[in-house]
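Next comes just one chain, in structure tokens: the form predicted on its own.
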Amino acid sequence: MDYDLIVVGGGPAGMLGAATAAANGLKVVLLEKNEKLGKKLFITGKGRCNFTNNGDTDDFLNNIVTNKKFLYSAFKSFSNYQLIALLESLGLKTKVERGNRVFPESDKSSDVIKALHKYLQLNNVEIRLNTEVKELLVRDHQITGVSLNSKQISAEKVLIATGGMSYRQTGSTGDGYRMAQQLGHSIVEPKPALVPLVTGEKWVKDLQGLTLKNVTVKIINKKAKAEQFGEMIFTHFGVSGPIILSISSFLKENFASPVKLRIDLKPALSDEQLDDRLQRDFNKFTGKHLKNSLDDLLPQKMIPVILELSGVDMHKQVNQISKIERGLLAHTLKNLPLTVTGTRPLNEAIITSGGINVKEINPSTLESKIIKGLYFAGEVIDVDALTGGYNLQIAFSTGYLSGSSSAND
């Protein structure tokens, strides 16, 4: 044999896997297709890279959104405080931002690349960039090596990490679903997921660009229920924002049909303290037209559509406002309407739902309950997570698994 192991794909799962096996004793290659690892990882949380989440366990597992009992033994074989720690230990300084998010000190994902370069290099991987991987080679249901291009390299065991389908620019372009599906994998098919949202309602185009910031957005459907607090966008095409691409996550089976979701602009007040304030803003300013006396409680770009939504006309003076009206616009500015038609391309996700099926994954070891000597790691599972940092560390924590495990087995 060639070697003990080859990783397929150079990404946060595959890096890890490879640096892990090897650390425990495995001769190693790692195969990448691009010219220089971690490219998806390099564009993460736009080149600032959020690679995993200060949280607790019980946070994490209630951020998976796909098979979160599967990946109880991979986070428990390493969580992200080892990751913090292993980081830290290769000379990248971290910080915790909002919602416990793990940063880069320098807010360069480049730097966390380099450090598991350098995890890599301490222990002696072979890296060999600008290498396709065209098939996996099996006798008797066990892997004997990969087929490249122009020759084959014998290894003993083979870890798959060639992510998912998005940002296919990366080099995400579904080899590993292809090369487990000819060995008998079943592939779940992949969907975007953390992916913008398309919109019918012609009055969104209006407010393109507008960022709305402390809002809440729930699904109002049978089958999907979420909510979730905080940042969000209007595009030329829909919206988008944190909080638009985490409940994408819980849409993707639900797109038969047009989904409802509901904005509350103002989740901080209750309806009659919504009420008391605009009555207070409307004594402010008596004497002026409806449209005109909103300024302090909405962004100027947004009063027409709300005043249009409500009825209200708004040109009649606010002192001139029954209550009834007063209710219409409250009630409009906690349920705004949106009605959901689609999402942006795939390619376009930040990450892929879907993936190799894990009914036919070993979770303890990841390792293929097909192929003997068979391991997959990060996004070509069919795992996926909300923003946060939560993805990342499941390519992390399956990586090191997978690698931990292929030199224990």
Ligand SMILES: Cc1cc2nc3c(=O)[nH]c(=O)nc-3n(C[C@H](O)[C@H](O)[C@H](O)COP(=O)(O)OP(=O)(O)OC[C@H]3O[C@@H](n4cnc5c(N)ncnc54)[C@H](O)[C@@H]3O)c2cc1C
The other form holds:
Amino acid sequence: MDYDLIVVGGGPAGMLGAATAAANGLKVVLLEKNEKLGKKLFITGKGRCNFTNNGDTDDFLNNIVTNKKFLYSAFKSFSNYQLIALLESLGLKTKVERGNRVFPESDKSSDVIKALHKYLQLNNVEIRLNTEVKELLVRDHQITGVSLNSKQISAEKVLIATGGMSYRQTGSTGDGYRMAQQLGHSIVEPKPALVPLVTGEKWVKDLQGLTLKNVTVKIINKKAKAEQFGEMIFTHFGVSGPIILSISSFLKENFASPVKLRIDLKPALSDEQLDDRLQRDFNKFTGKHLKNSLDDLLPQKMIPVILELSGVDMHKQVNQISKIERGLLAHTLKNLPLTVTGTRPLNEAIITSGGINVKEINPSTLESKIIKGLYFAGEVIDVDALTGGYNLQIAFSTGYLSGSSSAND
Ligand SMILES: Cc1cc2nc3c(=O)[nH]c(=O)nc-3n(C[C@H](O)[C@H](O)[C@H](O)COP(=O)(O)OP(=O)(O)OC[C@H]3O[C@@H](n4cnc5c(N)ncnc54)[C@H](O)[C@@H]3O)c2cc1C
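Can you return the structure of this protein in the form predicted in complex with the ligand rather than the form predicted on its own?
Whole complex next, starting from this chain.
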């Protein structure tokens, strides 16, 4: 055999998997089809790389959207705290920001890649760039190596860490799904997650570019009871921003019938408090038209939209607004309706939901239950999480577990 372990894919999962296996004594080669390692890692966190979260185990599990139980062993074998300690031992200074998000102190994702590269070198992992794996080689349900364009490389074990299918220009083009499927693995249909949403309402276009802070968005007509608080933005196609991306992870459907969302523009105020607030504003702007009396409450651009949707005459003077009309206005402010007709394409998604079916992978080792010696790590598996550093921690934890178990089996 040429190697003990071949790792396919030089993203975070593959890099940590390769280095961990080598640290445990295996002769390892890491094959990456791009001209450099970690192309997707480089663009994470807007180039700052929110590589994990400083929360506790419960927090982690609460932020995993798909197959959290499957990830117990991986998180146990390599936690966020172990990841931070490892990267710091490799010279990376780190910092914790709002929401316990952990970043390199330099705000440079390239420093995370450098640290991982150093770890690969320290453990003598052979790195082959511009090397695309085309197929997996198997004999009698046992992996025997991989085939490239014109040659084959043999190994006792192979780790697939080829990522998902979003941002294809970074190298994740779904190769791992295809190769695993050829060997009998089933693939849960890859779908976009953490993705902007396309909406049906015409008025959304009028608000293009407007950011709303401290609002709540809720799914209304679906079983999923997701609700998110924070920031969102209106775009030419619909809505985006942190809370919209998070909500999208709970909408894994074909949108045969539209999904209803509600935005609460004033989540900190109860109905009663909002009514008091409206009365105070109306007193302040007494004698003015309704449309000119909401400047303290709403961004300018939103006022005509809210008034139109509430059905209250915007040309009425505020002192003539009845209690019922105030109620209509307050209701719209707390229940702004949005109709989601679809998501932006998978290529624009932060993460791919779906992938290798977890029922066919041993969660304690990440070895295939179908092919002996075949392991999986990272986004190629059917797991995904919300934003906050959780997806990269999944890649690192599963990378570590697959690397260490491939050495210990
Ligand atoms: C814009 C953006 C921002 C993000 N920001 C964050 C963030 O701040 N925090 C966070 O936690 N997550 C973030 N994510 C998600 C995170 O980047 C992914 O979850 C993570 O990169 C998955 O790691 P991976 O190693 O499984 O796959 P990838 O990083 O996709 O790596 C897979 C590698 O395999 C290689 N490969 C594929 N096929 C082959 C083949 N046939 N032969 C050889 N090599 C192959 C690819 O070229 C690629 O280098 C972000 C994602 C995007 C798109």
